[in-house]
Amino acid sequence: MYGTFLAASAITAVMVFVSLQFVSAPYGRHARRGWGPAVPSKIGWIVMEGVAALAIVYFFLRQHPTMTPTLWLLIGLWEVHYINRSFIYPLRTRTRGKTNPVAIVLMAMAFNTWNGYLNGHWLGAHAADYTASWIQRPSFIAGLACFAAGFAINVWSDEILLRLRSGTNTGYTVPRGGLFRFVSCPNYFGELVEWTGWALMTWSPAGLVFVLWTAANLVPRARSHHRWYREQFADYPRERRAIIPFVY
């Protein structure tokens, strides 16, 4: 059944990508009425992202794997990303008065649980493959470099966005500096690079499906952000792309 779940997840990701060409998820700058009850944005973010940090550990340990340095490193990198995304980042944001629809929070929780299952189950079931020598594979080395670069881009870009709202400024302004010179959403670009690195490090279909889902969610949202910036700011830099420098 696991193979069927992977295939179904990949197909669903394509369907989500197509649907998001026509509608933007209603949170953040794209928030709108009509999506039912909502919770404070900060709480919703912590809950829906925090699930990912727990799910992979639970489904991984269910396989009773024998731990190796490679597995410790892989799980550790996943946790570093999601601890930052679930707790450090949202607790630093200025989101007073902003909310996320409960429906969006529940959908994100469902995805993060499912994604944690796919990746945790794979690592646990194939734990014997991830020996200490696995980290010497060219794919692992390349993947680790991608993951580190993507994480750095993500944190750097988040820092620029957070500084825009320092002091009394709580509105939207044009971000500048870093990779914002080239794209409207370098934080999303960083996540794409990160999870591409994860797929390379694990060399797994679960990792590949995660990259597909990341692109399905973030590429359309980056395009929506890019369009929004151009509509809101007449002087918005025309040379910027949406998410991939010089490409898209």
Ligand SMILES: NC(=O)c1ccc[n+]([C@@H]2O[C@H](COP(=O)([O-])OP(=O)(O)OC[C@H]3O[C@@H](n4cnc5c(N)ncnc54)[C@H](OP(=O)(O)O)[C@@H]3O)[C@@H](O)[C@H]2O)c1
Given for the second form:
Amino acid sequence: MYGTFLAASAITAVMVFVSLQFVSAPYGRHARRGWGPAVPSKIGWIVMEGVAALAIVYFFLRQHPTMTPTLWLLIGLWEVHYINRSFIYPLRTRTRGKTNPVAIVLMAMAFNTWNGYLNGHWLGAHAADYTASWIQRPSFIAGLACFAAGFAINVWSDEILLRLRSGTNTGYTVPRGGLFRFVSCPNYFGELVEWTGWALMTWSPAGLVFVLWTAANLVPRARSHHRWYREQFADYPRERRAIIPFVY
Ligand SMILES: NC(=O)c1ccc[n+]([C@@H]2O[C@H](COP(=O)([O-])OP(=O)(O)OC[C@H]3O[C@@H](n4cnc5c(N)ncnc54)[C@H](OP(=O)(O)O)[C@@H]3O)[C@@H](O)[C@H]2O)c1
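Given the form predicted alone above, what does the protein look like in the form predicted together with the ligand?
All chains and molecules follow, beginning with the one already shown.
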């Protein structure tokens, strides 16, 4: 069954990618009416992303795995990302008065639970493979470097965005500095690099499916942001790409 679930998830990611070419997820600058009841943005982020931090641990422990230093490291890195995303990051955003539709929160919770299952189950079921010598594999070392670089780019870029606002201002200005020199959405680029690193470190189909999902969500959204910036700001830097420096 697990293999079928992985394949179904990969196919769904492709379908989501195609759908998001036509409709932007209605939160942040793309928020609009017609998506039903909504909750304050901060609460939405805490609830929908907090699920990811819990789900991987639950589905991992259900396999009664024998812990190894490699598994501690992998689960620890996942938690570092999601503790930032679900608690530190939302509490620092300046989104007073903004809301996220309940429908988006529920969809994100469903995805995060499912993704936690796919990754937690894989790690738990294959715990015996993740011995101390696993971390000497070239794929693990390359993955760790990607994960660390991606996380740093993601947090750095989010930080630049958070500093664009002060007081009760919830408007938008052109972000500058860091990797914003090259792309409109370096935070999304960092996220993509980070989860590519996770897939390499775990060398798992579950990690690969997560990368597909991340790309399916963030590449179309970066394109929407990029188009939006160009429409809103006449002086928007022409050389900036959407998400991948020099490429796209
Ligand atoms: N793994 C995944 O599939 C996935 C999916 C979604 C998000 N994420 C991650 O979650 C984080 C947040 O995502 P997001 O879609 O909300 O990112 P975003 O659109 O770049 O917004 C990030 C924050 O900065 C504010 N902001 C953005 N551009 C601004 C500007 N030009 N001037 C002033 N403030 C600006 C936003 O306010 P507003 O909310 O008011 O626009 C929001 O609080 C990112 O790090 C992203 O990588 C991951």
